[in-house]
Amino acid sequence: MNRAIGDRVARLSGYGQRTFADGYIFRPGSVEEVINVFHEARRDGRNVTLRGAGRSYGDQAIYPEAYVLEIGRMNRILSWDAQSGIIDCEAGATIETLWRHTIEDGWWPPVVSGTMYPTLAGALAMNIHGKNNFRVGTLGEHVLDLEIVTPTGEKLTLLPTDPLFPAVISGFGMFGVIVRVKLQMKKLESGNLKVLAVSPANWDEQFELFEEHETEADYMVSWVDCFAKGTEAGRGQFHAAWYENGESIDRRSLWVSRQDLPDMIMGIFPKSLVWRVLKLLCNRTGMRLLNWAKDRAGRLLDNGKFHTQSLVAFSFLLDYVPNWRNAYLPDGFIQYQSFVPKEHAKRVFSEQIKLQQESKLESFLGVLKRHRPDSFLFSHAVDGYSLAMDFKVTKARWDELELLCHRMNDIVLAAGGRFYLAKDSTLRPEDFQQYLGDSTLKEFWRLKRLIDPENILMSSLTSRLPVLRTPLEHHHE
């Protein structure tokens, strides 16, 4: 191995910090640069993985020994259209470079996830989801075009209309590196959301607020307390929101030093050190205590009031703590999310939580949100709800974590429902299968021969799911 090469190594991690793998890094600053490294690869008998800010949770970004490409330094804005809302920026430009570019103009990204630092090509490879997506979709939905480069060294500027657009987008890095993006941003007239909180006692009341509201709201989520039973099991605390418009507002909102989220608390704690005593409590004894400590703050403060709420701080719920995920060290964590169609998904969420009650193995953190369909080859969407939950690994129960994962799996399946690869840790093949269907994956291997002949793009998710790696007629012999 050259020095230049053994210079890049490094050992990298799903955000989630279970799951590793050392790989030589690439961080080009140029298309010529990411054509460059398709060639190096080619030439050294490596792999490709595509890595934008490795915000997804568990093996997405990773690969062993592979040429991993990090987008981060391509991240200009290209141009920028006050007027009609359009931006046109190099794909390692993040969520939080949009907006702190466009607010103090009057607009918003149209879809944001509940961090402000995944990159647009990241973004868009998993095609992330916001807590408005009943309303207005994935963010895949408000692209205008956007170009790749393929493992070929092709360049291609693919529109909404392009047979490859939608398997692009939510094709996981797949198919090329995802370069430029122009996208439609959301006009606002002010900073500001206008927000509503309730504390559903059960999951009846969950659901009735989502119905309530999902007609009128620009935003809906709410929190799940997954450790309460019996007639409060499905407690939490709802939040609705509206963006503000008239003319009493404040237009001061707009500007970004009124976006910014504080350092401090109550100013005087740093923020720094909350992943610290979090870590204090990050078992099952600290987490029922705090989960049930937000459930009576909610029901005493809250309940039923208006607040106003900046859009950062309403939007970037998971920036407000540094490196929380340090709390869950050593072993790291995973997310589950599983989406259900509406006629089965209180049924189903209830299940899932009593098993893991049944196996002491609760999630720390649930958050429901309501969804609508879309029409991207690997769509997690469903018109119905999806729950992401947040369970600490330890390698002495990892086994009985990933069983417990695998029988919500059958629950989530029978009834019609789908997964997100952005969340992903134990999803067997099978599953994968069965919720995507045998068409969709045929048409990724249509697709893959086309634009990756030589199948240099992997990472360590498609390794684990072999119907990913294996041509679907191999699979069935």
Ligand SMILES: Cc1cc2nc3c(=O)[nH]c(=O)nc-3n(C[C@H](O)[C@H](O)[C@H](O)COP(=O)(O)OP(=O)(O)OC[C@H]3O[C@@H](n4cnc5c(N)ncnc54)[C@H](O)[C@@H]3O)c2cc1C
Second form
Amino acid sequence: MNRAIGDRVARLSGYGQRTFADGYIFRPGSVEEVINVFHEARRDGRNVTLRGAGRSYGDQAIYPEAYVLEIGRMNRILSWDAQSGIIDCEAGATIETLWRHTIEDGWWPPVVSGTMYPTLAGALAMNIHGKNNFRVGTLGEHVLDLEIVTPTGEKLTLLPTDPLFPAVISGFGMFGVIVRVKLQMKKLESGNLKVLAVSPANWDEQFELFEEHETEADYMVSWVDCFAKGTEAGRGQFHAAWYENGESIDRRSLWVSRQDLPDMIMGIFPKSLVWRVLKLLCNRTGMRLLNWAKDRAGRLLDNGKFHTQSLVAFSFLLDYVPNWRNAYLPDGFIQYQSFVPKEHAKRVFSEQIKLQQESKLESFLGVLKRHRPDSFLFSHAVDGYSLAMDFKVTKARWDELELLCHRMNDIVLAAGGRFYLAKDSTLRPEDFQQYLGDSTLKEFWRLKRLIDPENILMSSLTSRLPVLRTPLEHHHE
Ligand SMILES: Cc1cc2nc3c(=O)[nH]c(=O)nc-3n(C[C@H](O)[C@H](O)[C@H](O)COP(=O)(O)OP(=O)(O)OC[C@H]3O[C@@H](n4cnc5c(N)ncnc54)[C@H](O)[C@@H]3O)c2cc1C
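Right, the form predicted on its own is done, so what does the form predicted together with this ligand look like?
The complete assembly is shown below, putting the previous chain first.
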């Protein structure tokens, strides 16, 4: 490979900016260059870590001293059929690339994360879910075929019927480099959603709202105030949304220019400055106040009302505030998301929040979603709910925070719940083993031996969870 294409040493982290590792960055522009990275790694005795846009929160796409293969330069759209909605593209294309390319033809990615910046490769390696998970499943369920390059330099095209397909999707970069993806997009009539906002007063009302809308809404999501206690515990703001259709829709809502997020908030305040204000509030007192104010504002202004919102504004709310993660500096933050069967979700989440309040380590943001199970190898979803929470990290209280997460894990596991590797920073190997079960791990090792016999593909996540590393014969470390 032409070394001038960008190998350099850089300090990398996940989105939470808590753990870092130095790696040698390679940014291949073609399949041949991908194959070459493996050649060089083998020659130099290095591991390879795959990286998309670095939007996973923890140690999923870093590994000390590794050759880090960043897929972002392979981002071309190879073909687009505006009749069938089938798009074929290099896997470094982002969710943003997809919607910008297709929306004016009346199509939208079937599943999107809360940010538009992930690459398709990274999104499929984690098998992301959206606010429509309960209706349409994960992103992997909409893939028609994909192509990978294995660490031995083989190029494989995988169809959904291929036994490797459900392992590559969800397999957090352990089975090869996803280099091309063919995806079925979702047909739209309008670029807007009809959105209902309701302010549940407590946990009971939260879950009643999800149950009321789960058979007919296209999207559902709810914010939870993790500081609220007693009869107000679980209060927040629920949103259900529906694709607009019918006679009266405005087709101009499909224009890219109508979707773009504004540069100013309320027309006057540059959004690039917002994280600096957030940083001032990024402590327990400030966040208690902000959560309270959000709750009051929701109750006074929006409760029970419908409004129209662009798909981009509804889907990628977090992209409104660029660099918001910097508010958590210097020590960063972690996200904790657990998935709990519907019968136990209310109890588990309310216990999790009580534990946080007892330790005075409340999450500054809580987001509740409805899910459905899927059959990918490292599936995280269940027929139930997830609560995602952001915890500020401070060096002084890290041990306490880790202990809190472990106590929360115990409750989740006892309820038959699951976890999501894209968000994880604190799972213990035994937690991981328990929710996945021995048969999943055995299948992982079987496929890993087949596809990556020298165990070249590694990440800091897999070294934190050693159950993923044994019992290979040849460790390439
Ligand atoms: C603000 C925010 C909101 C989010 N909202 C959601 C959400 O709503 N739902 C959700 O499911 N997730 C959500 N996420 C998580 C995010 O969608 C996932 O972590 C996703 O995997 C990030 O993709 P990436 O391109 O940044 O990949 P990275 O984070 O860089 O890597 C992710 C994984 O993919 C592997 N990988 C990278 N490239 C390849 C490749 N070419 N082939 C094979 N494996 C590869 C990596 O090794 C790693 O294991 C959110 C993240 C943020 C920061």
